[in-house]
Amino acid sequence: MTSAGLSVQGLSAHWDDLHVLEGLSFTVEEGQFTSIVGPSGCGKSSTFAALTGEIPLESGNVSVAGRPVVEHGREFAWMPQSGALLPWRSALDNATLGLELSGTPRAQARERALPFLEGFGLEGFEDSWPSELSGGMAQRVALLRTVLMDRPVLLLDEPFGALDALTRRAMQDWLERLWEKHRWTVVLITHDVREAVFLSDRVFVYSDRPAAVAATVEIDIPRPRRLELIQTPQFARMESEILTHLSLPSSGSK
């Protein structure tokens, strides 16, 4: 699996007659989780949005792996909100989806998916139907389908927003321990603060919109972790270091 580091620098963007961005910059290192969480509606999905080419930039600078960003799409493979699974496709044929689109033939792009089946918790379920596998599984598969894309940036987007509470941390706690084995670069976007803080190495704090970063946040918690880390005073210091930014007025109000 391709990793890199990402460099953003200085974007603005308008999406319609929003202005969305403005002079955002923010850099996340090679094989490094991290969080963006901010205000509803301040431009986070919007991020994504513009580093995939879906929203034009008017200004700034984008690079992976120190080199400036061209095609937006061949750098980041993005999990959007909803998984998104097409109902008339097996899990397995949903997960190998975005290689058959960019030109993989079939029977190649299954046989890259066998491998990551057992470490998705998705073995034996290959052939089932979309209706027939629960909240978490469809994740999964929707997550799997991000991966094989073999792109050098994740960008998940609310990946368990949908998920009931114990579903939710169960698959942080999955997440967690795949992300422990392959070091992927992600860059995830979260409304859930202890989703971030127990999941991440760095949490970027946005201003309201038009979004801008008005803090970052290390997270000095060592790995791996597990789910008994959210009852630890150091892990109460930083959710209470996120909220607090978050309560605080920011310069990108308006």
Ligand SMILES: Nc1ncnc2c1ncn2[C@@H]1O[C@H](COP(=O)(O)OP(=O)(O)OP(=O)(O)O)[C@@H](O)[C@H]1O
Contents of the next structure:
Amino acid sequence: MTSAGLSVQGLSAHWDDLHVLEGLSFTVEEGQFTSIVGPSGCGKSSTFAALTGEIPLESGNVSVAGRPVVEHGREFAWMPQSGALLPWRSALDNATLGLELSGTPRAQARERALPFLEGFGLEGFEDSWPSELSGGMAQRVALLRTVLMDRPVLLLDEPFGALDALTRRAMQDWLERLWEKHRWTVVLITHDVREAVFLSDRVFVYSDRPAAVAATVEIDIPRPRRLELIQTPQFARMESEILTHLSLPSSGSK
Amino acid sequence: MRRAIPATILFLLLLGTWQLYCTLGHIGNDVLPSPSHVARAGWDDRGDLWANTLPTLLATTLGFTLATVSAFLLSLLIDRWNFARQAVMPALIVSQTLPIVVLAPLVVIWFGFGLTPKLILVALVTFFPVTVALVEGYSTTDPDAAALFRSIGAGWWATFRKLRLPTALPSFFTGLRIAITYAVVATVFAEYAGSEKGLGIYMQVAKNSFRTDLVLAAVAVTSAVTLALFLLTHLIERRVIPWRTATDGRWEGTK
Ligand SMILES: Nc1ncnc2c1ncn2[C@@H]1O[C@H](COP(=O)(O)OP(=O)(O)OP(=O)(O)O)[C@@H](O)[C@H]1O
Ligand SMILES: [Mg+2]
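Please show me the structure of the same protein in the form predicted in complex with the ligand, now that we have looked at it in the form predicted on its own.
Every component of the complex follows; first up is the chain already shown.
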């Protein structure tokens, strides 16, 4: 039943002189939620840059749904770390940007977006400017833009990283419920180990730069998952396992 | 409107000081006419003043429009091909070093007393600030947004129209406002050097017959025209950039 949604084999890449990825390999099953955690600056965002074609690959193979990726980008719906909402577009027009740029007429793109507005908590804010939205709402707009592109794999770069702790918890809970409904193939980058455990089926722990997968942790906690789960011993065990992997390679600081 | 109050107070204070100085100091009206005298003289000659304001206004807006349109086209080329930037920018900068006082009579000798020399001078002084404002505006494009466009597969034109151009708009309007204040003065310069009609030649004639009051009246009209055009760009900006006024002029995307 499970097939390889995304398979990455032996990826190496540089930003100019900086060696960021070295023999990076991982597999994400179709309809699986995976997370990448790792030290700051180790090359997590660079992984997405390599997948979307921002940095040229020196070696390695990427395939989506069993087919090798030739023209990068078409398979991936990428959400940048900053969200990158356009200030001159209303919330709704930001959400439909991806569709419009892929050639869907504006009216049709809006029609596609409408059924999602409620689930994304954006009803009544369609016409707001991004500067008028709360941080959480702005991230939901960016997420909706990503989802609407209807591409096989979602690449989410720290979507909740800039939010306050309370809003972040609420967003994690919201995303979990939403994902259970849609079962997208997701790769999520996060600094928040708890977030990774709570949302994922599988967590990749990166090594220091140049990045490779230092450890893979399977999260076999059944769904639906709710926030109370965080209190359970099973959850704490997974969390500490990841933290151990994270602190292994370098100093030993947490 | 309320923001105009301090400026108005200062303006009236300056006029009042000038008026007092002339009245109390018994300065002759042919040397330094008082504001009230200038106003009266201007009003008495209003027909002639108006007939000379129109050609100046026409030349200014026409030259300005021409310069803006060509600045936009050139900015497109510069943004598309780095080669164009390297070729054109030095020439543009040199164009700004030409002393317009000296240039104006020459342009009039070459192109006569009609509209052409005025258009050329206006275009010369406004083309540069507008082009630079656009090109620098494009370069402030959010790199994340640019990468997003690439990841979606957007082409050059779509990226320009939907990302780079909107990004440049605030900078463009700043350039536009700077340019419009130069534009009226440039027209007056061209007319001063020789013209059939216009505020510049009006000043020239008035000066030659020692009518300082009429010179100053024409100066006042010139300032008023500049100010009006300046405010017009503000009004247009509000229409074109509504997302900025929505948050009181703050220019922030999201975090
Ligand atoms: N566009 C770029 N050009 C040049 N170097 C870059 C670029 N983007 C990232 N880098 C460099 O690559 C290295 C890895 O960066 P990357 O953004 O992948 O880290 P990260 O793991 O996502 O970090 P963080 O957790 O802080 O987001 C960093 O040293 C960074 O300076
Ligand atoms: Mg990053």
